[in-house]
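Shown here is one chain on its own, the form predicted alone, set out as structure tokens.
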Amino acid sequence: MKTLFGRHFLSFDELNFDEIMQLFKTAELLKAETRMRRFQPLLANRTLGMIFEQTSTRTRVSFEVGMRQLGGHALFLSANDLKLAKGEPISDTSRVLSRMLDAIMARIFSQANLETLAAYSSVPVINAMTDMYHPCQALADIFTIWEKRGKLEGLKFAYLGDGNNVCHTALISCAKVGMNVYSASPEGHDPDPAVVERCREYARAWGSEVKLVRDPKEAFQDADVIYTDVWLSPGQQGSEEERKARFMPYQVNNAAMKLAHPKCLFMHCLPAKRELEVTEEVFESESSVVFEEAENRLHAQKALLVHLIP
């Protein structure tokens, strides 16, 4: 079961297709057991340290509940608790924590700092979100699509909005499993070119494509999955009104959904700003799987923990 035994999970790039599918099969089993209120103590006496520079509802609850259901313990650590805000080197923090914990989950601003944390850690480090990537979210997203559609290869995935950390990881994860990926953003808000080039390399192995487009209709057309995120991410500059003017053509609304495949799924990592990136009608429609997607954070991350922690 432990195909990722002892490894870090810093970005979705680190997983191959077979490893992704192993995680999905484990998540599927754990989800079924959870529904029956059956919990195996697969991580009995293990402790996960959770470092938070940014608050989060879904990340904290899903990891805490997941560890408890697996028989282990999760320890919440804010940046102030660890004195990171007061200048203690991340390398020192990492070496101390990894002598006391079985794994470290970090939701921090800087991908570079996360990589330093991992470089000095003797236990697995999990990226629970940085400025560059959000791989635990993507794991739950792709698992949800796999559950709903029964396949991944050949599906059209459309991302609408800012080329941010959620976008980067959505593109990587979809390209890794053979989906055709379209990303539509206004000028100046494209995803990182290096990330896009890596995604195109992954896509070539499947014979699929990764396209950046300006016209949102090109992304919406015949899409099997439509995904969006907030237009103003935490820490970004600019007013909501400025963003609204720039991004409104990329809003996911009924007109957009009519261009998509009749069974198109609408997805959002949450929290959502309704009537901005998505209308209330779409968010609450039968096409929307946002709350199943959110629930799957628990099951997909439990699978990840089981595979990573010795």
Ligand code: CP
The other form holds:
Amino acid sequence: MKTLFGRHFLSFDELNFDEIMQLFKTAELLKAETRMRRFQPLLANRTLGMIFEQTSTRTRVSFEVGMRQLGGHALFLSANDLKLAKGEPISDTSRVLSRMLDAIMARIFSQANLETLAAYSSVPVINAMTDMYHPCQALADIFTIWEKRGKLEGLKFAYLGDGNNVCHTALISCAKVGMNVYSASPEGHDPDPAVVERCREYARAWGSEVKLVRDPKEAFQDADVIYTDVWLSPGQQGSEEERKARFMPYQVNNAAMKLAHPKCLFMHCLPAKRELEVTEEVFESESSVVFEEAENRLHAQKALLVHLIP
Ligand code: CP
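Can I get the form predicted in complex with phosphoric acid mono(formamide)ester as well, since the one above is the form predicted alone?
Below: every chain and molecule of the assembly, starting with the one above.
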């Protein structure tokens, strides 16, 4: 089997379709084994360092539990408790940590800093969310769609709301696997044009579409997957109250779900703000797969760790 040994995972752009499918097959196998409480020590004696500049529920627990289930260890490193907080350069931190760890997972605000960390690291660096990307989330998301719908190519994926880090990696991952991608945001909140351009390049290989639309109905119409995220992410300027009026037309509610395909999945990376980006009714509906999506963080990331860590 081809492997991703030793590679970084920084934005999702690194993976091609075959590699994504290999990760899915591994995730599917590991998920079935986990359900039977059978754990193979595929990463025995390996240690993952987990740098967090921000709080986390899903990412921290899924990586930590994942490493333990694979026979290895995970080391929680709050950025505030590292010498980084006292001004030690990220380049030095990276060279020190990569002499002791087998891989580094980092949730740090700045993508540029993450790329510096990776540039100086001799072990794989995994992006656990920056201001630009959230590739581990995207991997679990498209794995969930693949599990639920049995295919990806040709499905219509609609992202509604802020063109943020979650949006960027959702668009990249869906374009990479041949989905038709629609992204609807209020003016001034579109995803990064460079990301959209890359997605269009990926889509050209499939003959699929990547469309930015202003009218949310265009995105909702016949969608196979509807995805949203909070309207104000941690670290962003402004207030929720100020965003509410502008973003409310992009809310995922029953009227929106009625426009979509009858089997449409509702997805959200969590945590969600009910009655803002999604109504309670949709969040708790049969269309909602948000908790399976959250569980799949564990299985998809275990696959990623097995493929990346030599
Ligand atoms: N979706 C996600 O990354 O959740 P956490 O912030 O809880 O890790």
